[in-house]
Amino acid sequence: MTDRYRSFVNSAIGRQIAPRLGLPQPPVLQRHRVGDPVVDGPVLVGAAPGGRLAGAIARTLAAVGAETWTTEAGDLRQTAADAGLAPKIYADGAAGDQRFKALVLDATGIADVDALGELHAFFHPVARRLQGCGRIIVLGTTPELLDGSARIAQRALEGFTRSTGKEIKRGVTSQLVYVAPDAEDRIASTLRFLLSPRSAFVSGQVVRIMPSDRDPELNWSEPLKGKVALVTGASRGIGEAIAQTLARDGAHVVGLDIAPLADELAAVTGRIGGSAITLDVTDDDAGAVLAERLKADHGGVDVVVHNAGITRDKTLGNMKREVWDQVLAVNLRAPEAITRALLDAGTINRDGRIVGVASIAGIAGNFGQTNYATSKAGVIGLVDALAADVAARDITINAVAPGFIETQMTAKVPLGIREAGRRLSSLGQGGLPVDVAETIAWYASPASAGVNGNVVRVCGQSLLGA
């Protein structure tokens, strides 16, 4: 679907009227593309004095190839020389117009309300040097393991990067990673992750990293090579989309659909190499099904993602108590009930990635949905209620939140509410599948063992909402 007023502000026409009009100039992201860097500009280093991230950082950007300049602090330069980096100096003023692709700050030394003057002394001097469609990125220590005075400096991280994200604009992300202490060497994949044009419509949003003893071999080309991942509600918009994206990087992907849909499922799973199982979510017996059909087909399963949904609004005093019990059931009731059976039948395999597909109107609700809501709030409960318990599997569970994605479903809403639901966010425009199915990649990833119990918004930071 297109957006025509976007597609208007940003011809050569539009950004001559917009501007006097005072009309909003919603960016054109930069998304991946096969065979782009990782980050295509130079990325700017900080570190809080007494933090323990700059070098575990300073490994990812070496890893990937990056452009890296340092702040004048003498410890920060020797631990990026140590990382393999022959980085750059910057002192304020004295970089001439060089603008950077990313500022990255390792914040973990901020241990009392005095320190947090650590982030406007790095970013102030910078926030109007970065590129359009740049990052910021703060790494912190999860706040619920430190106690006093530091607890509450790190808790404050997360004010910070929200309002950053809203206040910079021109496609410019601002994410918080909160780190774990003996998880310094879990960060690379989250970090390349929101590094790269893959986290597009990724902002303000807050992600946790905690301790793993998994550190697979890996081709960050096909990270999922050799991987089987079941995706549900696979034939056509955002599902359609995962599925693309996890074959793209190296998986067996089994898409699952309804009979009514076996065609287009077939197309899909056609395209990309795929099989294709058609099944009721909703069936009794469907997670049994599943395992038995995983296991005798695939030898296991990798990745399940819990795609599949579906709309039913209607506003509470007039909504009829099956239409309730419709989106329960294949929202909720059936992600839980097949993750259960296939953990239950060992046929997730070690290392294995479960994800949901939840919603922002399960984290803020949404009028007329009082249905959907409820669902997709029991998803990110899902997630809560499993992810020690999976962990203890050496599996990871977590979910994306999306919010106002172009598909055919969107495309179908009323033009008034469609225009709203894309420009009410700071990106200002409407996300693709493409979106949620690269954020799904990231958890899917043999990297992201660190990443669990996690829900992060695909949209674009809504301006409803958390």
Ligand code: NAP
Given for the second form:
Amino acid sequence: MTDRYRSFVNSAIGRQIAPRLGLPQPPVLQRHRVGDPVVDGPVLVGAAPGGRLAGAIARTLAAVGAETWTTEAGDLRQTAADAGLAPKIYADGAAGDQRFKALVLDATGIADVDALGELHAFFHPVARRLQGCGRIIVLGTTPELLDGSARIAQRALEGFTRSTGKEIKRGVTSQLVYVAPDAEDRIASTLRFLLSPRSAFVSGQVVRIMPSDRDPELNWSEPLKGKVALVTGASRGIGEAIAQTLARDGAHVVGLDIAPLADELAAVTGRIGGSAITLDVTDDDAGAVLAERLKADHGGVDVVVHNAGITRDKTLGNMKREVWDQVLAVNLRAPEAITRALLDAGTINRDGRIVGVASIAGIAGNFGQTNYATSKAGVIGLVDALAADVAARDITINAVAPGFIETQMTAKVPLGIREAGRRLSSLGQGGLPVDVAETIAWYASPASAGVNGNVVRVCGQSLLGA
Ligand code: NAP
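Just the form predicted alone so far, so send over the form predicted in complex with the ligand.
Now the full complex is given, and it begins with the chain already shown.
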């Protein structure tokens, strides 16, 4: 679906008229294309004293060939040099009109309120020096694993990144990554994702990374090579984009949809060299059928994406029980039952990935969506309930919570609500199915072994549920 307003304000005439009339100017977001570098501009790295991630950050930046700058902190410069980087030194005022594509701060050393001043010290001089579609990334320590002043100060980081996401426009995103002690060597996949245009529509999010002793061989260009991915609701919209993106990353995709959509599904899986299963996920034996088919045809499954979902909106007073049941059955009962069936049958391979598709309605609630919001909040509950259990089998479970994404589902929304859904967010526009798909591809990567139990909103920092 075309966002005509955004196209207009980015046209030659629109660019002149919109600022004069004080109209919002949602930018054209930069998105990843195959062959693009992870980050296509200079990255400025800083560290609060006492941090523990500078080495891991530097190794990732060296691996992606980023032009790296540091502030003048002596230790940081040495750490970067040890990682094979020859960082340029940025001193406020001395680098002319130098601009940055990303600002990255290791804030793990911040252990009390006074040390929060390090946020101001690092970001204030460069806040106006970010390029369009730039990135702000703060890395801290998981507060729940700390006590006392350090816990308070680390929790405070969230207010900073959520605010910079709202304040700095032009497609800039801002994220907080909490890295547990001993998970320093697990940050690469997350840092790459958040630095790159793959995370174009993700902003104001908090990601938690846990330690993992899995040490898969990493293939960054085709991370899912040799893996099998099941995607439900794959015949169109977000599911189609997920199927395409996981196939791009090397997976053999098994697309699933209901029988009436068999032709559309076959067209999608045919284009990506995948296979198709027509099945209603709400069938009582859906889990057993899938366990059997996936084992027989592929020896198991590595990535399971529960994307199939429906809306049947009515205010509660007008909602028939049947409609309530339909939505709960597709959106929540099926993902839970299928996940349990595949786990019980041992169909999900070691290093497997389970991904739920929730919604910001499941976080914020929504008018006319008591059924849908209940089901989507339940998807978040599924992640919470299973994360520890699956981790014991070297499997992860995470969810995405999309905001307004341009699909057939949102095309049916009345115009006024549709426009509000698009504009009431920091990025001022709806996202594309590929934005959800890229987030799922990051979860699915073998390099994301430490990313477990997360719910990341793909919503351009929508004000709904903010
Ligand atoms: P969509 O275009 O309606 O696609 C969903 C697919 O799932 C359809 O092909 C649908 O078939 C299929 N499906 C429905 N019930 C099924 C069942 N019982 N068994 C198997 N397949 C079934 O929706 P979308 O916009 O791409 O959304 C994909 C997911 O993202 C959903 O879980 C949705 O709730 C979530 N989401 C979307 C947005 C958004 O802005 N678009 C925002 C937040 C969350 P039918 O023809 O039967 O519907």
